[in-house]
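What follows is one chain in structure tokens, specifically the form predicted on its own.
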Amino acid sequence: MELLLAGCSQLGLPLSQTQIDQFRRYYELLAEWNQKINLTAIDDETGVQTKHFLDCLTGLPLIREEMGGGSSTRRLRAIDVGAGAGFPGLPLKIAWPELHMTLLDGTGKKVRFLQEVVTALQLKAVQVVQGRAEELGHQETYREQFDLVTARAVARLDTLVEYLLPFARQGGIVVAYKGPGAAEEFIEARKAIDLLGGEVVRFAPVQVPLLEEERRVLLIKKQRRTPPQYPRGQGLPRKQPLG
């Protein structure tokens, strides 16, 4: 690990020597599994502490620096809204501790390989839930109660910010991981996150140790709530984005 543990540096994130265990068995265990179902297409040591883990951690100064630098004294709820193989909601619970973590796929295999990563790692404060956001966004358990909500790779903005924002409390933060094309897409989603009730608060470029790629992470705080028929259900969200 001592590609992460030079990125992190860079970043300002010390890791303790149980987090770096941590991140080394979370490896172990994505290369294992990747050759039973697809979780990624890296997964490469090198690449996956790179593009994967780096990758994620690289949003969390800004994350911590737009919630109070993470000193509040309640618990902060997080959800990470596609999940996927873990990202970024993994990386930033390991990173973070302190934070609850609810990891929210539609994919059967891929919930139980999140659910045996939780088990490995001894990760307190993390819940894994197989569902739809269209569908868990509109529960009163998931809807408005989370103050981070993130995704990656999971669809274009004008779409992914209709099953991202209805997860986040007012006050709360929504975080989108973004490559190229970044700026076209924000673009066509800034009707949508205003419909939904937030408001972007930081559009950044973003540097990844180690790397040379373009990357941005959007954060847009809710300011109101989500008028309640959004998420529309059915694919509409990829169908007909409200951009």
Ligand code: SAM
The other form holds:
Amino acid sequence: MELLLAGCSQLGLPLSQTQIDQFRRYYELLAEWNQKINLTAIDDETGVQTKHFLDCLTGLPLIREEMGGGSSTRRLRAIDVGAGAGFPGLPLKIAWPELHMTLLDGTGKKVRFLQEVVTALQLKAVQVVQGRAEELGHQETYREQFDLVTARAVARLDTLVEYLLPFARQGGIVVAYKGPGAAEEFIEARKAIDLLGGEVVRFAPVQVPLLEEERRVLLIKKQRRTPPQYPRGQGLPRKQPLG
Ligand code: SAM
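What would the structure be for the form predicted together with ligand SAM, rather than the form predicted on its own?
Next comes the full complex, and the chain you just saw is listed first.
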């Protein structure tokens, strides 16, 4: 895990031996399971350290800063929507163990993999849930309950904000990890963000350590409650995005 360590030191994120061991075991399980089920196109050790682990951790200093340095005494609740093989939720949880993390995905085999990783790494305060964002976003135990809502590579931004904003409590933040094409997506999603009760606080280009590619991290603060009709069902967020 040398690249991970070098990258984390650039990001100002010190890792303990336990955390390094957890990342290593996570990588091993990912590579092992990826032989049987299709979890990710990237499963070589270099790629996993840079394009998965460091890519996800690059958002962490910004997230912590926005959440008051992560020094809250109250337990902070996070949900990663469309977590897939666990990104960005699991790297964030490993690097920030105090976070209570819910990993949500619609696909059963991915959820089984996530549960296996959580057990093998002995992670505490992690809940793995199979379900659709459009449905859970209406359930009392999930709606407007989270301090932090994250997603990477799940949908275009105008669709994604309808999945994510309903989960955030007022004052909570929503974080979308995006690639370089995000500027155009951002313009298309602005009205939807406002309609759903959000306000953009940051749309920062970020440099992932040891990678050339440009990434952007969009941070939205939930200012007002999301109107009760959102998220819409029947695939509408994807078929007819708000905007
Ligand atoms: N976030 C991971 C990453 O960055 O590697 C996985 C990305 S993968 C391309 C998209 C994942 O989102 C899939 O695992 C899919 O099952 C999940 N997904 C897409 N739409 C969803 C929805 N509406 N509700 C729950 N999960 C969803």
